[in-house]
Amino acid sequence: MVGSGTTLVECRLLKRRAIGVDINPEAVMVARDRLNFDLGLLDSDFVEPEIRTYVGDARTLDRVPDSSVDLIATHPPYASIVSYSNHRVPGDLSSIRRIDEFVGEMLVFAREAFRVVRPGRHCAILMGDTRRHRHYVPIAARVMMAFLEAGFVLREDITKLQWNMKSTRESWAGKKYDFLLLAHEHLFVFRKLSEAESGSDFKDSNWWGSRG
């Protein structure tokens, strides 16, 4: 779910290797054209750091070895909120409608994305949440569930504002409207436990949940 590329290009300004990965060969292709510029004029001392960028499924990342990632993130879409591409890509996330569908999606990437990251390494992943028939949809929160019962426990939850509807939600007109508008996402920062902390008390499932 590597989108249009942002991470790889901040990972290369960073000087951080990174695998960038995306069922979508558009999404792919425009992050390697953004990823397309000179930083030795910037950095004499520039070091190339390897970024690999493929094709593929982030539900399956045969590409990327067990316990070899530091760490991954990710801004998924949001079951059939915002559409990812121009035409119809089989298995893109985007075009799930159904809430448990999409919930149970992430449930398998959520548990690859636990066999790659090294223990003691994150998982950051920034959801959203949606309105149906006026009703809010907690779709984060249900992602949020699904990624402890990976087997990740939640180091935070920061809630991201959406600054760009701000004026919009202060404007609201309260009698057209009986809802409120959605201006926050939630940037969960999740952690694979070492295995030290796997096998002390550091892991109750009263607190974290269990490990499907």
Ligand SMILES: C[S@@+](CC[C@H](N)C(=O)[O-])C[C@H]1O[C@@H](n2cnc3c(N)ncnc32)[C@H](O)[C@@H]1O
The other form holds:
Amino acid sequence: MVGSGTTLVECRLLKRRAIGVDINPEAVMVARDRLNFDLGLLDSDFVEPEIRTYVGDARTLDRVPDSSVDLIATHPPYASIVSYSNHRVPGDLSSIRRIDEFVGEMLVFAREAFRVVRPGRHCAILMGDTRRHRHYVPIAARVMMAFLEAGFVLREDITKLQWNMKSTRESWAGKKYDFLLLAHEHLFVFRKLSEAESGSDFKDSNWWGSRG
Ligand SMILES: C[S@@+](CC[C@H](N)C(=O)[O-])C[C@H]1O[C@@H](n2cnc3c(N)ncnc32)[C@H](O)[C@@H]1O
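Can I get the form predicted in complex with the ligand as well, since the one above is the form predicted alone?
Entire complex below, previous chain first.
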């Protein structure tokens, strides 16, 4: 779910090997284009890291071997809040409006993420919530539970404030509406336990998941 490739650009700057996958061919084209920048001026000793991109479904990472990835950094759609392909690309998770169905597909993705992450390493996922009929729909909490169910343990839940919305928040101030503006997202940092940890006290960390 690499989108326009911000994560890959950071990988290149940090000299990290990376694989970027997106279901939308246009996103992969944009990501490839954004990776095409000159680094020679910044660092004369620069050694190019291997960065691969391909069009594919994050729920079946068939080009990625088991236990081979040190870090997944991903920003999936938040159900259908923003459509990334105007529903034209089959398999695009932003075309799913029903929250139950979306969470079910995120569980499929979480299991695939668990398969490819190396034991002891991390999977970070940015997720937001929405409102329907003026009520809060906790998509992020449900996706977090799906990752626990897939076998991960939660290392951090970092709140990302949408800082550029400050003025909107202030003018909002409950004048016209009887609900608050959503102005944060969750950056969940999960970890796949090492084999040694799986058999230890750590298993209590995953109080929800089937591997707990
Ligand atoms: C929130 S955007 C990612 C934005 C990204 N952080 C960036 O810098 O542009 C979500 C992306 O997930 C992709 N996507 C949706 N369903 C997918 C799936 N099943 N497999 C892979 N990518 C998918 C969409 O095409 C979209 O590019």
